[in-house]
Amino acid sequence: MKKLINDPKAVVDESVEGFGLAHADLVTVHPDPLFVSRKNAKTGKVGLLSGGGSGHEPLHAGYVGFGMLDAAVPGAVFTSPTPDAIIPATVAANSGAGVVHIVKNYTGDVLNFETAAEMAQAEGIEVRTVLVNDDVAVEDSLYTAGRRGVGGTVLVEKIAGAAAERGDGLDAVAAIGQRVNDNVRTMGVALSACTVPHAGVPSFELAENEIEIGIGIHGEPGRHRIPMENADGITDRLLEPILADLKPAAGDKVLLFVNGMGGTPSSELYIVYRHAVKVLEAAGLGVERSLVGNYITALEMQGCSISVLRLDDEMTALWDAPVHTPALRWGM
C-alpha cells in the first residue's frame, strides 16, 4: 500500500484538519466529536445536514457552504458517523427553522441519523429526513436494506440546499429533496479496487481483464463481472438499467452526471459523457444540464458512475442557483 498518510488510524482526523485549514473562509472544523459546519449562514433558514463514512471526498464536507449544506459529519473510512457527532452537528445546522437530514441508504447511516433525529427533536429541533436510494444496481446489498444511496446524493444536496437558501420552509425543502431522489437513477462500474488505509489490502479482487458492473461506493459487489470492454460499451451497460428503471418519456429534460470514483482522469470521464449524451438524445431526451468530475468517490478506485436526473423547471432553476462550497461553486 502506497498512500500519502502518516498513521492509518489518523487519516480522517488529519484530512479533515487540513480541509479546515484550506477552507477556513467557508467552514469550521469541530474536532471532538468530529463534524464540519458552515460559516456565516443566515439565521432563520432551514439547515441541511449530511454525512457518512469518509473515503468519498469531496462528499460530504466539500459541500458545506452557501447554497448546499450547513454541516457535515465524516465517519471513519467507509463507516457511518455515530449519533454523538450527528447530534451536535444538527444543533450547529439549526438556525431556528429546523434541519433536514440527507441520508444515504446504508444501514448504519440510517440507524444513526434516526437516533440523532429523535434526540434532536426531544431538544426542540424539528428534523426531517430525505433518504437517498438512487442506485439501480442491486437491492439488499451487504450494506443496505433496499437500494444504495450513491451519486444522486450530490444532486439532492445541491437542489435542496438552493431551496433552503431561497427561504423555503422545512417541509418544502424536504419535499424538493425527495422529488430529486424520486427522479434520479445511478449505476456504477469499477475497473480496479480501492484500499482502505487501516486494512492495507484491496477491498476486492479483479483480474487484469475484468470489470465489475453495478459496483457500490464501498466496493460492494454489483450485478455482474465481465471482461473489459471499450468506453462506449461500458456506458451502454450503465445507461440501459438506468433508463429502464427511470422510464423517461421522449421530450423529457435531464441532468447528466458522470462521476469519477477517485482514480479516473477527467479525460476518460468526458469520453463516457460524450457517448452518454448520444444515447440519451437518441432516446428523445434533452440533456439540459451536466456535471462531470470526481464528486462522490471511493478512495482511489478506478471507474465511474452515471446518474440521470429527470428535471422540471423548478429543479432546473434550483440547480442553476448560486453555490459556494469548497467543491462546488458557481454564480457567485
The other form holds:
There are 2 protein chains.
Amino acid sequence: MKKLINDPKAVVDESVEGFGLAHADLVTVHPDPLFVSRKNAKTGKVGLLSGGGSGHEPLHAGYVGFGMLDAAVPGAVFTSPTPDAIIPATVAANSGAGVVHIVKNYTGDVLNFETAAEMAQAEGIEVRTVLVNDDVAVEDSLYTAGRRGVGGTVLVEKIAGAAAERGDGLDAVAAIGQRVNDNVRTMGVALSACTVPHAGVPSFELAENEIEIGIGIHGEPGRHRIPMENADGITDRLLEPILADLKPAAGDKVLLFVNGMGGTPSSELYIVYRHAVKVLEAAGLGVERSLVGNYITALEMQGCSISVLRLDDEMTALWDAPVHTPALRWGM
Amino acid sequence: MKKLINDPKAVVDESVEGFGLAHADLVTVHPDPLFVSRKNAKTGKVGLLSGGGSGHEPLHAGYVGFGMLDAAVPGAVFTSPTPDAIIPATVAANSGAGVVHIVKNYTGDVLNFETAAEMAQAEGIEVRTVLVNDDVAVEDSLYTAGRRGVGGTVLVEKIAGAAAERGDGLDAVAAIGQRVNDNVRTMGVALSACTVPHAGVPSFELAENEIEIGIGIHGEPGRHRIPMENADGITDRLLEPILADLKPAAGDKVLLFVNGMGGTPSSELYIVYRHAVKVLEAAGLGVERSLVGNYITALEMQGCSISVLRLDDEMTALWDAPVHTPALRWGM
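Could you please show the structure of the form predicted together with another copy of the chain, as a counterpart to the form predicted on its own just displayed?
After this comes the whole thing, all chains and molecules, with the earlier chain placed first.
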C-alpha cells in the first residue's frame, strides 16, 4: 500500500484538519467528536446535515457552505459516524428552524442517524430525515437493506441546500430532498479496487482484464464481473438499468452526472459523458444540466458512476442557485 | 491497461468532444485541427492561449473561460500540439490586442509555439510568450533544456488571465505572467506510474515500496527513488528544495498549491497540505491563499506536487478576481 498518509489510524483526523486549514473561510473543524460546521450561516434557516464513512471525499465535508450543508460528520474510512458526533453536529446545524438529516442508505448510517435524531428531538430540535437510495445496481447489499445511497446524494444535498437557503421550512426542505431522491438513479463501475488505509490490502480483487458492473462506493459487490469493454459499451451497461428503472418519458429534461471514483482521470469521464449524452438524447431526453468530476469517490478506485436526475423547473432553479462550498461553487 | 476509453488513438478527440458538450456554455471545440476557444470573450482584450500534450487535464482546456484562457490547444497524449493547430487557436484568441502564449518549457512545445508565433505575427497578430519553468527537481530533463514547466502554469494562467480581463495591454499581461513564473517553485512525487493509452504499458516501473521524488508530469525521471515514506516526510522532501531555490524572506506571503497527479484522493492531498502549512509557517511565511486538488495531472498517476508562489498585493488581487472556467470558478 502506497498512500500519502502518516499513521493509518490518523488519516481522517489529519485530512480533515488540513481541509479545515485550506477552507478556514468557509468551515470550522470540531476535532472531538469530529465534525465540520459552516461559518456564517443565516440564523432561522433550516439546517442541513449529512455524514457517513470517510473515503468518499469531497462528500460530505466538501459540501459544507452557502447553499448546501450546514454541517457534516465524517466517520472512520467506510465506517458510519456514531451518534455522539452526529448529535453535536445536529446542534451546530440548528439555528432554530430544525435540521434535515441527509442519510445514505447503509444500515450503520441509518441506525446512527436515527438514534441521533431521537436524542436531538429530545433536546427540542426538530429533525427530518431524507434517506438516499438511488443505486439501481442491487436491491440489497453487503451493508444495506434496500438500495444503496450513492451519486444522487450530491444532487440531494445541492438542491435541498438551495431550498433551505431561500428560506423554505423544515418539511418543505425535506420534501424537495425526497423529490430529488425519487427522481434520480445511479449505477457505477469499478476498473480497480481501493485499499482502506487501516486494512492495508485491496478490498477485493479484479483480474487484469476484468471490471465490476454495479460496484458500490465501498467496493461492495455489484451485479456482475465482466471482461473489460470499451467506454461506450460500459456506458450503455450503466445507463440501461438506470433508464429501465427511472422510466423517463420522451421530452423529459434531465441532469446527467458522470462521477469519478477517485482514481480515474477527468479525460476518461468526459469520454463517458460524450456517449451518455448521445444515449439520453436518442431516448428523447433533453440533457439540460450536467456535472462531471470526482464528487463522491471510493478512495483511489478507478471507475465511475452515472446518475440521471429527472428535472422539473423548481429542481432546475435550485440546482442553478448560487453555491459556495469547498468542492462545489458557482454564482458567487 | 484498463481505462474508460474506446480507441486509444481517439482518446483526445473523444474526451475533448465530451468536454465541449458538458461545457457548451463556456467553450467551442474546433475539431480539425483540434483546439478549444472561449465563448463570449470581450473584443479588444489581450488574448491568452496555452496548450501542450494532453493527459494533464483539466490543464489546459479546463481553464478556457472568463478570467483565464481564450483558447487552448490539446496535443496528443504527452505530445506537443503542432503549429497547424496553434496558429488558428492564436487567431481565435486574438480580438485585436494581441495574444500571450503561455508555454510550458518542453522542447517540443517551445519549438512549435515559436513557429506558430512567427506565423501569427506574419499575419499581423502580435504575440508575446511566457515560458513556464517552475520545476526545481532537475535542471535538464528527458524532454527539456532547462527546468520543466509544471504546477506553476495553473497560477500563471489564472493571474495573467485576470490581468487581461481587467484590460491590461499585451506587454503588461506578459509581464505579470512572467512575474508569477519568477516567483513560483514546484516539486512533485510519484507513488505509481501512469499508462499512455496508445502505449498500453506503464511509462516506468516503481517497486512495491518505492516512490520517485521530483517526478515530471509525463513520468520522466526526477531526482531519486527512495523507499516509501510517510506524508509528512515526503512533504518535507518536496518543500526543502522549493524553499532553498525560492529563498523567501520571513514575513513573505505565499500561495500554497497542493496538486494531485490524477490518481490520488483529495483526502491525501489535504494531509500533505496540513503539514506543508506548518512547514511554511515555521519558516515565517504567511499562507495567504491556497489551492488543493487535481489541477495539472499525469493521467492516473498517484502522487502530488507542491507549488509555492510568493505573492505581492497585485498578484493576490488578480488571484482573487472572478474566474469562470470549467475547472476553476469563483466570484461569478
